[in-house]
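The data below hold one chain only, encoded as structure tokens and taken in the form predicted alone.
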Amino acid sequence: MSAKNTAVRYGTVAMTLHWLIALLIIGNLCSGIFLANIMDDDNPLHFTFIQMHKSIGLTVLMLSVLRLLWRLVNPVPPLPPGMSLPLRIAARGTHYLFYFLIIAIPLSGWAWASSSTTGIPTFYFGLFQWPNIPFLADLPHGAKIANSHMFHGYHVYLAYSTAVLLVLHVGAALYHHYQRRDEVLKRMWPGARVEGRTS
């Protein structure tokens, strides 16, 4: 299988980034809900979970930027034949929205952490201290409080939006596979045989 995308399927680089980012985002959505609604702040493991959540989010940010750059130099396979214009617009629009969200969610989390007044650093998987965004971290105390609330709100809304979009994305993939019986799902599925029909 080619590392680059072809006219009939995604290459190993795009495929690996797609599934890795998907798993990390799903895991972080679950951990975010757990931290916000289940785990108490005074739990001894709270700090560890927060650090892990932030580390995974920063990993998603780096991988997402890499995926976007790879996407810019590797055209995606064309949509299957027979798709109506509204379906084509929805498919492309969903992909663009995903690219925005997988970068905006961790970026908003980083901005939230950088605006925190607690002074608690971010340790990337315990290996080193991740820097805050300077122009946010250096603001006066009052401005940091306002920004912290703002970026926290962005982070939460973007996360829930991603959860909804994920459900729609999975539903659309299953619709293509079982209802339309085309190769949209197969061309992103490792090891799946693609017949090579293009639009």
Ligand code: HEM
Contents of the next structure:
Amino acid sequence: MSAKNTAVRYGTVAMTLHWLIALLIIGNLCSGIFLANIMDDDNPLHFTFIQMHKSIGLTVLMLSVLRLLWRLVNPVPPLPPGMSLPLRIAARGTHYLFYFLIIAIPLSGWAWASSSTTGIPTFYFGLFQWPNIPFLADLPHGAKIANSHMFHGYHVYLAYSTAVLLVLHVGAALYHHYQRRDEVLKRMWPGARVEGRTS
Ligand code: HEM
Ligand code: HEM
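Same protein, different condition: the form predicted alone was shown, now please give the form predicted together with protoporphyrin IX containing FE.
In what comes next, the whole complex appears, and the chain from above leads the way.
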């Protein structure tokens, strides 16, 4: 299987980035909901869990930038020609929205942590201290409170929007596979044989 995308399927680089980022995002949606709504703030494991959540989120940010760059230099296989115009717009629209979200969610989390007045640092997987965004970290106390409130709101809104989009995206993939019986799911599936059928 080629590292680059071909005319009929995604290559190993795009597939690895897609599935790795998907796994990390789903993990962080679960850990974020758990931390914010289930785990007590005074639980001794709370700090460690938040640090893991932040580290995984920042990893998603770096992988997503890589993924976007890779997409820009490596064209994706065209959608099957049998798809109607509204379906094509929905498919590409979802994908572009996802590219925005996988960068915007971790950025909003980082901006939130950077403007927090608690001063709790972020340790990237316990290896080194991840820097705060300088402009936000240097704001006066009052402005920090306002910003932290705002970025918290963005973070929650973006994360839950991703969860909704994910349900639509998985539904669409299953619809292609089981209803339309085309090769859209297969061409993103590692090891699957793709024949290049047109619908
Ligand atoms: C893949 C990226 C990420 C996803 C999907 C994600 C998702 C979430 C979700 C769903 C919540 C719960 C929101 C709520 O119900 O109130 C949350 C909370 C939080 N996130 Fe993220 N997040 C990501 C990245 C980040 C990053 C990069 C940071 C900081 C560097 C961060 C910091 C936080 C913090 C501090 C909380 C609050 C936890 C608590 O209330 O104890 N997140 N996140
Ligand atoms: C939060 C998790 C996920 C994100 C952020 C995500 C994001 C994306 C993006 C941006 C693309 C477009 C790739 C491109 O053309 O550049 C894509 C394609 C695709 N995704 Fe996901 N995805 C996620 C989870 C899933 C899951 C769980 C499935 C399994 C059913 C899936 C199945 C697919 C398929 C089959 C394609 C190829 C569509 C095509 O050929 O045009 N994705 N995904």
